[in-house]
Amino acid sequence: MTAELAERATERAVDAHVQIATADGGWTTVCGVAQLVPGRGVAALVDGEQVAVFLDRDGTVYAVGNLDPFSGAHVISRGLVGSRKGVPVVMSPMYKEAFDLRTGLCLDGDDQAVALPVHEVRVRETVAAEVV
């Protein structure tokens, strides 16, 4: 029973969040890590803009904006997230652009000059409870 109760009072309730900047300076929490899957995308409203919120395979988180230049729609978040020469992207689903999700360029032929606004993002560790 003391053996229990002094690993309990180790316990601590990590919990990590995704927050991206805001055009005030300040941060705006979207949504807990664990709530993103790798590899796929969710869609955040920061400031009244659609931002597009990603989880890499390699742990990796990336906000771009959610309007695909190309089509008009606020579907990047939909898109498939990949790699291509080492370079993270997405793919919009709606024409198959691949944007860089680093600095969000579109990567295809004659579209070079076309990028999404990117995020800046920055994932924050809180802890909930702590027992003692």
The other form holds:
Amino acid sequence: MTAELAERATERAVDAHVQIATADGGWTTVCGVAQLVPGRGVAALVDGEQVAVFLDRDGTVYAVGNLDPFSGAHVISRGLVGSRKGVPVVMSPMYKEAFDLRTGLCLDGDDQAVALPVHEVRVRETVAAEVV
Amino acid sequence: MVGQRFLEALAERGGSWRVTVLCEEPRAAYDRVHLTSYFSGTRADELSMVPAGFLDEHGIDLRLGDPATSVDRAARTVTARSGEVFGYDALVLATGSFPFVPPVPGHDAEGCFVYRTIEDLEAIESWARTATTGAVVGGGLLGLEAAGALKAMGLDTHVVEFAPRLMALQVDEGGGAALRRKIEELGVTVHAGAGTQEIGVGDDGRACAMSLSNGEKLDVDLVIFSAGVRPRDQLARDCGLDVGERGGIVVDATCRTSDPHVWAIGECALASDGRVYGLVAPGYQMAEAVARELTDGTGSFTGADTSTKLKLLGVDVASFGDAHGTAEGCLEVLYSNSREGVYKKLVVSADGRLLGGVLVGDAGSYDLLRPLCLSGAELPAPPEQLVLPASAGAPVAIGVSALPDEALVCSCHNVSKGAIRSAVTADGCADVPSVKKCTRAGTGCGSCVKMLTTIVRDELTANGVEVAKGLCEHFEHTRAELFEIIQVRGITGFARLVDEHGTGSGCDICKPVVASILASLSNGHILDGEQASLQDTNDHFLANLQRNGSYSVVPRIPGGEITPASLITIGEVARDFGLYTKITGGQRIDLFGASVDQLPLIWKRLVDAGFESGHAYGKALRTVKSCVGETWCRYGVQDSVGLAIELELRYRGLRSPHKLKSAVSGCARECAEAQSKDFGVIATSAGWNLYVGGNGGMTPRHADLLASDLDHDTLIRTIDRFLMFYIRTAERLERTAPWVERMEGGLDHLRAVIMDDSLGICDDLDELMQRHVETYEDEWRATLEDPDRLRRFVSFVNAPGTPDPSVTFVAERDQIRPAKPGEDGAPLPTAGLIAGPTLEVRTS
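For comparison with the form predicted alone, produce the structure of the form predicted in complex with its partner chain.
Once more the chain from above appears, this time first in line as the rest of the complex follows.
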């Protein structure tokens, strides 16, 4: 590559990926942001555990445990995403309890102590050097 | 439960009591009233009644598994089983009762149980796994619950009752007969007027038979005694407290025993009115009385309401007030319909006041009748009109507004209608949760919450507070209003709708409603673009979510007509994917146990064989059932199969406020049960009769005849308009039956709108339906043809092809079923490797 060509190489983001913190302190990429539908979730396997990943309408990504504590089924990722009094929530598709996407806390039922585990999540853009 | 209520009442009132609780069971207080729900999957910890942190917060010292064994009243000490000695200023006995086991030979054999604690239930559950036939001794409330539990565990079930009828304490002879019929219909064998003489014991020490006093002999391998309870008063007897002749610790109007430092509450106490109360509401009242007595000396308990309402084995049973009509000069008003299994009796005084009643099979009016009875107010209508069903002439809808302020709404916590109104008006409670918190109403058994909600709403309205009629916090509109907005403004997505007409980002209430409206207005594939984020999980995966996270597949079988080749295809698909199969009530075939990953593979096979989606997942047209009609039937007068297929294909995929079911019968014999459908057609020799607004389910309703002897085209046009008018104006999840019932002007109005075009909207309705019919496409075919839509059908986004390992099954009756907690299930084969079921299915 000549110096002249190298000058014309530009850096641009080719894709944004969702990454979830792993037990050993690292990050694992689970999917591209483009694979997520705003207002819906997907399930992912992280360290053998099921994680539900959501993309909110405003572009925020959340990750909580996929196990619904009320039904015992791994279905949280299939719930509807919305808001309750401004709090972003996912509603379990089984019996419809709402969980705060930021804290995992259940907002329904008498037992306020029920919560989904919350996983650290971040969006990273994959940057590629492109020569034009 | 009563002990826990006492602790709460004491804590609420403050005071300086230091409390130690000696508890016999290995767990803190739990909800014994809902004990049976343990068998339907409620976990022991979910039955707990002790709020997290409650004990610590109030400094209560709870000793589990360490019951009191003796009381030294002179020294004012209690000794526990552990040997520890506790001093007291006040001692409250809440020792409850123990189940009475008749001392018949063999009563202590292995396989004999009582039904009282979670440990009892665990033991029954584990024994029942190897048992085939069970008997319950005692046909009271608890006995019938126990029978229901045995039935649910798959045992042949008998109930043996010494009295001549079931629930002899609560219901009269007529009610007992109706109850018996209902319970026998459920497959439980009832032996009334029979005593248990002996439990036969096999060589292995296990119960194996039962002899009854009427000479019957039953082969049983599990027996539950539920022949009543006795107060647990031994502790009191041993320390010399007064006890009643037939048991129970004698207490006065403040629940104080013969020792001024000792109180007794709940089922162990013999109240000052000479009764031992075996219900939770009076126990709670005693608990509160003692808490008041210990804090400010104002406690009193002199008797309580013993009304009961239960759903036993799915049968409504209620009794209240003077149910047996013992008052002098009282009159009984009866309605009995053995065919429907409904029995209602009101006991009325000579001057027209309600004294009591019994309701079996339909206890819908209990919530209003009981407070009317307790308040002694005048009846708002002649009593016979209060027991007649809607179908037998003009019923009087007595509303909550007819109740006087003294009427007791919540009998668990003794809250009157007046107290609820005052919570709204004087204490400023603006919604049901705050009224619950303020008054405790509705926080006991919960049966009054519906009425509570109505009273709060009425009171708010009366105070000029605008009560939100909107769908949810995101929209102030009703479903019908949103429909008009979306249609008139041409809105095609949720984002624009919520930005312009709502707030926030939606929820599980408004999103599916908007999804349904957009789909009704033929807005393309339901999984396209923004619509994808609105669908409930069933619509999202075009399949029905089942309890373990697997899905079911239901191909459309229009009119129930199917060729042998298609039938074989379904069988082959089910076999190859290891699915559970069942014929549905709507003449289709359910295939259960598919993982998300398998759905496209299964549907590929079905679509290739010519099947379409049956929309079993959506709020949409489900089935049009049919009889064989004139083609084969000797009595048929029209081609019911042909019409059913035509209707099902015309309305397939039509999204509506709730699911829609239909049927066509070829003659008045009505083999397709068209009168229990949202719209049903019955052939006449002159054409078709159209019925609308019927349904099965929880509150069945016969459909109303809308029009007679219609020709084919008029019939179709009328149904088109009926459906579109319903879709346009019904509320969220409102089926056609309540929609028709609440319509102002009733059937005549409906007829005028859709047959005479009185509102001038028929062209619109016709056009909407025409668009639906023309633009219909099979959702599964369209999904399979589109890689973007298919991408969502994976269990894990980062491991496509790996099925969810938590979805497991076990074999039962040669097929699969979801593994229950604690069962060792196996997953189905992975999506890519289809080689028949890997589960070993026992055939023995």
